[in-house]
Amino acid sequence: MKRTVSILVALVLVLSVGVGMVAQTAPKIGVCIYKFDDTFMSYVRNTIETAAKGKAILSVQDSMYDQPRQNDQVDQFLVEGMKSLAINMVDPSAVSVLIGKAAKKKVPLVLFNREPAAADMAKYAMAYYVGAKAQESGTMEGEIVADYWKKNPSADLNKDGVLQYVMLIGDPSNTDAKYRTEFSIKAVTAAGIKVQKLAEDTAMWDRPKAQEKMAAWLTAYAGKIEVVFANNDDMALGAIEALKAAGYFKDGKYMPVVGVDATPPALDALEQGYLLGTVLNDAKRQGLATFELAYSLALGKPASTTVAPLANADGKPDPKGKYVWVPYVKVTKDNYKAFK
């Protein structure tokens, strides 16, 4: 029984020495999202910590949309001896400050889903980016309503040939804004039809801002609205909102509205006729490279190791090795079910 009771007591010991050196030798990584309460980065944030477990000790942080706040939560993840960073910038305009604090402490940098400018990433050679190119879901958003265009001879109301939209945009600093709405667009011009903007405006990605917007042009645009541009899918939701107060999507009233993200609520909007079609932006590849790329930077793997594979996993090799791409895919009632 003593045999028995001092071998239990040496495969604790055992254990729990196991257990100590995986917690001491697993790497610290410092992450910031732009703010928590974002539906898409949530499902981003989401997969880096199911990703992490087991393999590094996380600090996530709520940049709560204030970019000095963002600027302390990195300065004190320095302090903390963070082997590496992976950052969702509030202000991709305001990278160069976050780039000098990382490079100052040679601490490897991963920015990801909102894009900063190229002469910025080129600053600091241990800073690498993860996302989307958003000029692909702009061509999208804009391929979907020409196509739903030509198909539907209803849907020009005044019957004049020419497609009369509104846009919502979101934060217009942010890179993905200004593309999706510059891009989508031109998509519809390059297939060959006529548009003519009655009202542009930013909603800042929010669902209750967008409602808000969307109220007040049908009022300043009534019956001459035909078409609803979103750069995200909680613009989108919220328009719809506004469009089922008026009376929309019932007795045959219908206005089209596209977004893109392909976020659950959506897809629900989608299957419920509501929505036209979205564009994926895939939170799931992009937070497991994210994390893959910073946990291999932070282990101090070379970066070419890491990023090569996955850029080339996503179809998107990238030849100066800073940048992962993660494709779009398009969303329809003909292929959503493959996304739900």
Ligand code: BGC
Given for the second form:
Amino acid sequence: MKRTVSILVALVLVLSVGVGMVAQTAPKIGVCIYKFDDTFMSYVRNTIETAAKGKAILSVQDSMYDQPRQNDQVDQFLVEGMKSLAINMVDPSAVSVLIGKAAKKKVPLVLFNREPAAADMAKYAMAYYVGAKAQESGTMEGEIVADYWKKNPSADLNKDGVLQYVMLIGDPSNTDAKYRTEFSIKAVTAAGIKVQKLAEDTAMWDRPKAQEKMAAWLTAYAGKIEVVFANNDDMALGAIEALKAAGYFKDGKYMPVVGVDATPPALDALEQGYLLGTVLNDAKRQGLATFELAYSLALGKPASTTVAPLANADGKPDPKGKYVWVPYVKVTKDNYKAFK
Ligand code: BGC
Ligand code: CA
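For comparison with the form predicted on its own, please write out the form predicted in complex with this ligand.
Expanding to the full complex; the earlier chain stays at the top.
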């Protein structure tokens, strides 16, 4: 009994010394996600949480699509003495407020996925951005469609030589949405294809909202829609639900639908022949880059020493080392297996 007790005491001592050591070396980092209820962001968040294990103490907050709430969360982080912040903004145009708060306490700020204006980024030397060039993803989506259109003359349902399309737009305050909308169509026209927009509207990156929109369009433009563009996979999958309900994807009735993200459910839809193509928005690399950058900054290391090695794996930092760009990859039935 006595022996067990002393072993226990020894164990407790060892454990508390261990915990003490972690607490001493592991910096506290505050993380906000614009809303937890976003498929793509949930993969980014998981990566950040996994990467932080044994290295940093994270506080991860759901900003619930509410910028004032996020501002309060950042205030709280600063009160709690977080050594760096990793923030996925609700409204990127409101970044000045967060920059003001972080700068006052000289705490580094890593923004990710929802890109603020360059002019705002320039206001704080310790503001960084990790993301992907949305133009690239738009171009890739457009190329997938152009390629399909050229190989499948029957896709031109009314035989007028013009591609009639609908566009499901993400959150309009997000540059990803803006650029994907613009550059996907640019790539189609650059391939020499004439287009006509039948309808476009925001479905806020959201699957049920996109399903609703698509169902309404299928009624309003019955038989006229030839291609569906979606700014992300969740909305593409919503559109596919509406198409299935309207009798598509059987008895030879098909509709080309493209998205962005290459989420696991989207890759399943691709495999099953519902989704024509998508673009890998690399949640893993973005999450990893975000964490590694926030972690190094929290330890007081200069960003240049961490961004550069990251760039080898992830993307190229800009000359000033404030941006880490993670590349997109085109995904179709020819290569999707590599991403599953
Ligand atoms: C993703 C969307 C996601 C959004 C969140 C985009 O990069 O493609 O799926 O909803 O980020 O900000
Ligand atoms: Ca046509």
